[in-house]
Structures are given as C-alpha cells and as structure tokens.
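Here you get one chain, nothing else, as structure tokens; it is the form predicted on its own.
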Amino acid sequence: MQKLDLKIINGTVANSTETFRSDIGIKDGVIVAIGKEIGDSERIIDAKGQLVLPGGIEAHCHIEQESSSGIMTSDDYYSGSVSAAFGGNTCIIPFAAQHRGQNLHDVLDLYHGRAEPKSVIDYSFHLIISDPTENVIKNELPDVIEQGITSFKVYMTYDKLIVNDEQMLEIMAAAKKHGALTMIHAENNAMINWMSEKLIKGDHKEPKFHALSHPRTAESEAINRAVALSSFIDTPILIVHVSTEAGARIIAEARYDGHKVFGETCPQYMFLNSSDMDLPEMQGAQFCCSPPLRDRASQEEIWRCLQNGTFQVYSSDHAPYRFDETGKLHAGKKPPFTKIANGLPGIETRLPLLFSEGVMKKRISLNHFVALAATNVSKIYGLDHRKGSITEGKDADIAIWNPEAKRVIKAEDLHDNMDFTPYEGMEVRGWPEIVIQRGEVIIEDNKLIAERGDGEFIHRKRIDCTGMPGRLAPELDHNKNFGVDIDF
C-alpha cells in the first residue's frame, strides 16, 4: 500500500449524492483512497465534528475586468482568488470579455497574462462575445473551444455589449457546431433606456431608481426570447442572474418542454431587496446591480425555485467595483443612477451565506448545497473530469467545513479590495475552515498558504449534450424534409 502524501480523518463526507463517513487519502494532488484502513500517511487532518465538501467551483464572477465603459474591477487575480479561497473555493471561472473591434486570440492572451502570475486557486475563462463577425464566428470561436473553454456569454443589453437576435442565432449555431455552451445576460435592452430615459427626464435620478429602470418584465421578456433562439438552434444555453419569478417560471417551464435551458441565480436575490437601495446621500449606490435587487416577495420565490431545482446553478457574480471614484462614483460623487458602476461583491461570502441561511436553516440539504457549491457546475461547464466531487482519481479539491462556526460577516475581515460588502453584520453560521487544492493545504487557521501562481489553468471537455432534454424534432430539422440542411 503506497504511503499517501495527505489523509483526511474522522470526518463527515458529503457529495451531491450521499453522505457518509470515510477517510480520504491523497496522492500526488489526487484523491487516491476513500475508506477506512487506507494507509500511512506524511500528515492527517482530523476532521472530527467537521464536513468534509467538495472545494466550491464560482462560475460567475468578473475580476480584473475592465467594463464596456472603461472601469476596471477592483479585484485582480490575486486578491480575488485569495478571496474565493477564503470563501471555501478551490476554482474559478471569470469572464475574458471582448469590447469591439477586439480578436479573441488577443483577448485570451491579456487574461492568461492577468491570470498566470497571480491567482493562488485554478481556473477558467468564460468569453464574453460583443463583436462576433464572420472571423470571429467562422475561425476564432473553434479555435478558443478548442482551447478548452467551452461556454461563453452574450448580452441582449448595454449598449456597448448588447448583440441582436441575429447574431446570437450565429453564436449558439456555433455552440452547437463545436460543442460549447452560451450563457446570456438577458435583459430587454429598450425597455431599460426607454425606462431610464422617462426617469431622468422627470428628476428622479437617485440610487433607488436604478430598481425601477430595469422592470421585470425587461428580464421576462428577454429570457422567453433567448429561448425561443436556442430552442430554433437546438442547443443549450445558460440564463445568468435571474431575479424575478416570471423569469424562474420561463426556464422551468422551458425546461419541462424538453428544451436545453439552465438557470442561474445569485445571492443578492436571496439575502437582499430593492429598500437597500433606499439609503441617504449616494449610500444606495453600494447595491446597484443588473439586474436590480427586487422586493422581499420575490427573494422568497427566488429561494423556492432554488429549493425546487429551477436554478442549477448558484454564482456570485462578483462584480467588484470600491465605492469611491475608482469604481461606483466614477462620474462623480453624486451621479445619476445611470452612471454608477453595476455591480456587488461577493465572492468569499457566497457559500457561507447559501450554507447558514440553506442547511442550517433547514431550506436545502447538504447535498443539494454540494450540487450548487461545486458539482452542477463542474458539469455543466466541462469541468467533471477533475472538479466537483470527492470521488477516486478526481483533483483532491476540498474544503473542511466547521458547521457550528458563528461569524458576523464584515467588510474588514474579508479577503477581496473592497472597501464594503453589502451583507455587512449579517450573522453566519458555518464556515470553511481548511481549503486543500489538488491535495496542498491552502487555507489553514484563518491564514493563506498558498502563493502567487499556484493556480493552474483548467482545459474544460466540450459540452456533450447527451442526457439533456431536447426536442424530438427541432424545427431545423424540418427543413431536411424538404431536401434543405443548414450548414452551420
């Protein structure tokens, strides 16, 4: 029996799909033994009393990124790697985003150069795609995928961002040529200047109105529309921070049609709502985010549709941007709604606010937190190859965590460049208290291990649509019925 480089003792192991008690030995970075009696090792970790998680894989999050109006994040790669880790994550996946006129090989280049050198867990890129031209359609996009990352994201809003419906049936026909998925931010691009536009005219140009220019029914909207794209195309697609229950309802239902959709949902629809917005001076301008916070009815369908599996997948979407000129008050210390930053930080608090408010609290069970902390992800975007489960021969990512842990969440004691964090003194119960990534210790006694570098980047499978809902007939195939086949 070879002697293992690192055994987890004692503790209480849960995956997306059990729990049970074992030991787990670690070889060379990978889970190598699960059980009892499974050999000497150089260290033991006795978990006792403790859980024993798959590492946290955060699939929405934008760091060291500059917007489509020039405002970098204030997270680079290390700081919010570090902050991720801290938070119970062993990946990442942010976004590379392409601004027009840009090529794709020289996108992914400035964030394999911004990420390289810095971050302390591994990781991925999602591409954001804002100008796809026939080049970017017919030769840059198989290249990238090529390049193992299989899921990129397009905006049906922001001016600067925003592609039509035209261009993103090119971009899925794409996805399904060469087997990725597109994520959609999506929102109705007129609805939101025609609202904001009557706003401003009339004065009403305060934080809190931020809420009011992007109506539900632009997110409604804008999701039935993606669907009926993709559902022409016959490929998946991922909705991205869903915040409204009409929205929830497009996917479930979508979904128990047989089309290929996934949903997303974050915590700032679930642990906050559209009063935080109403706070004195510029302060309300810290929870300007898009879609916006909703009221506190909506918060309570959102968690339903999570507990009832509406939503796949759980993100941050980790938008850091300092409440100072850098960032929020970039135009001025008393902007317009329109012109503050759109954003909120989260990526440390992410898992111990859905594990206090979800597990502890009896709302979801500790497999159901697995699912949405590593395991959904890791297969939905190509990753469960080497992430998401304590499985035998996967990456020994893992996360100890301390169930009766208490913490009052604040902005000091967090690990990101923010100088706020809108789940200030909100209490927690449960935290991660070791961070082992690819069987090295990374986070231990409150302190960081790790170095600059030592995240690796991942190559992600393409997306096999095998096992998915899909329709029987979609409707391109018709077409061959009268002797026509679509080339893509």
Ligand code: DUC
Second form
Amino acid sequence: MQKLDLKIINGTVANSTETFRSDIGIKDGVIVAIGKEIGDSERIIDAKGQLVLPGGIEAHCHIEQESSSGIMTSDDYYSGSVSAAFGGNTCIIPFAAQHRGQNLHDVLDLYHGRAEPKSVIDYSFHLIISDPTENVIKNELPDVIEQGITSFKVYMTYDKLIVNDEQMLEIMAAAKKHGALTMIHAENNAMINWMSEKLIKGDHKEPKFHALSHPRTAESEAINRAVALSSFIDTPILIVHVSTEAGARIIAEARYDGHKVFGETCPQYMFLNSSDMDLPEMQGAQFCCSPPLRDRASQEEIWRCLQNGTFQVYSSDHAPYRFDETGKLHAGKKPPFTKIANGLPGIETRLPLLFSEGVMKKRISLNHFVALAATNVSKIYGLDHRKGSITEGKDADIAIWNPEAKRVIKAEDLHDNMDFTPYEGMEVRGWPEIVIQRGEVIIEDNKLIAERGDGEFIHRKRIDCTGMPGRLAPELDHNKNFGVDIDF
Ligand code: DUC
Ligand code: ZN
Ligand code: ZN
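Please supply the corresponding structure for the form predicted in complex with dihydropyrimidine-2,4(1H,3H)-dione (DUC) (the preceding block corresponds to the form predicted on its own).
Below is the whole assembly, all chains and molecules, this chain first.
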C-alpha cells in the first residue's frame, strides 16, 4: 500500500446524500481512500467530534471587478480568496465582466491576469455579457466555452449592462448550441427607473428608499420573461439572487412544468430585512443591494423555498464596496440612493450563517447543507469531475467543521478588505476550522498557510442537459411547424 500524504481520521464525513464515519486518505492532492485501515500517512489529522465536509464552492461573488459605473470592488483576488477560504470554501467562481465595446478574449486575459498570481484557492469565472455583437455570439462565445468558461450572466436591468429580449435569445441560443448555462439578473429595468424617478422627485432619497425603488413585481415580471424566453428554445437558465416568493414560485412552477430552470438565493434575503436599511445618516447604504432586502415575511418565504428545493444554489453575492468614497459613497457623502454602490459583502459568512441557522437549528439537514455549500454547484456549473463531494478520485478539497465552535461575527475578525459586515454581532454555532485544498492544509489554528497564487484555474465541463426534461416550442419544432428548419 502506498504511503498517504495526509489522512483524516475519526471524523464524521458528510456528502449531499449520506453521512458516515470513515477515515479519508489523500495522495498527490486527490482523495484516494475512504474507509478504515487505509494505510500509513505522512500526516494525520484527528477529526474526532468534527464534521468532514467537501470544501465550499462559492458560485456568485464579485472580486477585483469594476462595476458598470467604474467602481472597483474592495477585494482583489488575494483578499477575496483568503476570506473565502476562512469561510470554508476551496473554490470560487467570480465574474469576468465585459463592458460594452470589449472583446471577450481581452476580458478573460484581464481576469486571468488578476486571479492567477493572487488567488489562494481554485477558481473559474462566469462571463458577464453586456455587448452581444454578432462576433461575440458567433466566434467569441464558442471560444470562451472551449476554454472552460461554461456560464454567462446577463442583466435585464442597469442601463449600461442591460440586454434586450432579442439579445437574450441570441445569447441563450449560443449557450444551448455550445453547452453553456445562462445566469440571469432578473429585474424589470423600466419599473425600477420609473419608481426611482418618482421617489427622487418626491425628495425620498435616503438609502431605505432603494428597497421601494425595486418593486417585487419588477423581479417576478423579469423572471417570468426569462423563463418564457429560455423555455421557448429549451435551454437551461439559472435565476440568480432571488429575493421574493413570487419569483421563487415562477421558478418552482417552471421546474414542475419540465423547463430547465435553476434558482439561487443569498444569505441577505434570509438573514436580513428592509428594516435594517432604516438607519440614521447614511448607514443604511451598507445594506443597499439589488434585488433589495425585503420584509420579514419574505425572509421566511425564502427560507421555505430553500428548504423545499426551489433554490438549488445558495451564494453570497459578495459585492464588497467599503462604506467610504472608494465604494458605497463614491458619489459624495450624502448621495441619493440611486448613486450608492449596490452590493453586500459575505463570502466568509455565507456557510457559517447557513450552518448555524440551518443545520444547528434543524431547518435543513447536514446533507442538504453540503448540497448547497458545494455539490449542487459542482454539478450545475460543470465542476463535478473535480470537486463537490468527498469521493475517491476527486480533488481533496475538504473543510473540517467544529459544530460546537461559537463565534460572534465581527467585521474586524473577517479577512476581506471591508470596513463593515452586514451581519455584525450575529452569533453563530459551528465554524470550518481546518480547510484543505487539493490535499494541502490552507487554514489551521485560525491562520492562513496557503501562498498567493496557490489557487488554480479550473477548466469547467460543458453543461450537459442529458436527463433534464424540456421541450422546444412547437414553432421551432420541425415536426410541428410545417417542416420548417429554424436555424439557431
Ligand atoms: N447584481 C449582483 O449580482 N450583485 C451585486 C449587485 C447586482 O446588481
Ligand atoms: Zn445581479
Ligand atoms: Zn452579484
């Protein structure tokens, strides 16, 4: 028997479908043995009383990214990945953003150049598409997919990012043809602009009015439209950061009807609500994100939709803008809510919050937690050949959780480059105390052991829809449309 590099003994191991007592053997960065009596090892970690889980995969975060108004996130690939690792993650999928006029190859070169020398954990990118020219659709998108970037995000709002319905169809059709997934920021732009204008004209400019300016119906209308467009051509989509029950219900119904629709929600819609925005001075700006925080009843509804499987993905949507002139207050000390940078930090707190409020309070099972932390994302985003479960042959990406650890969340203890956390003062039970990436311990005793650039780019698989229900609209179906072949 070959000598192992690392062995984790006496722990309780959990995947998304089962929990079992076992030792785990690691060699050359890969899990090579699961069981008892698996041989000698250079190093042994005793995980008695601990939970041995797959490393988290954070599938929605904004790192070293310029917003469409030109504001840079406060985290670069070093601080962002370090913070992710301290929160139990071993892989991140941030966005590489195309701004109008940019070539996708240049965008990717830029983001590879940012991530490669700095990321301490493995990474991929989703590509934001804001300028779907013919060349982008016909040549650049297929190239990018070939390079292992198999998901794109499109925006139905924001004047500088928005794509119209026809452009969405073009992007979705290209994604279908070449095996990619389209992620959608679904909010009706006109409703938001209309409400914002009315509020500002009425002198309702404080941060809390941001929530009113993004009506619930703006979200559900856009989700409905996105589902109609994608099911028309029968291609998978994922609606990101869903904040309303109405939106979740459309996703649930679409899935019930056999359409390839996935849903994501985020901690801010489960642990925060719009009353948090009603703070003196500009402090409510810390809670401005899009879609916005909703009320307490919505929090419960979002929890329910997480429990019942309407959301397969749970991501932080970490969008770190500091509470100063580099971020939230880039447009002055007292800007109207329309000029406050949108987004909340949360890459380090995503999993501890869900573990504490979900697993420890018995709202979700440990296996469901693992599914949301890593496994579902690995399958949906084409990473499951490498990551997402504790299985022989997969990367040894593991987080060892102490379920009894108690912590109070404080900005000063977190490792991102932020000056606040919206979860300040919340008490959590359970924390990932040892984090292992491809067999190397990267976090231990509350210390970072990994070096800048230790993370690797992960080439993702094409999205395979085999086994997913779905059907083309009759107008596109050769057998039902007088035999016409529509080329798309
Ligand atoms: N959309 C995001 O996905 N993140 C932050 C802000 C936004 O509008
Ligand atoms: Zn978004
Ligand atoms: Zn986001």
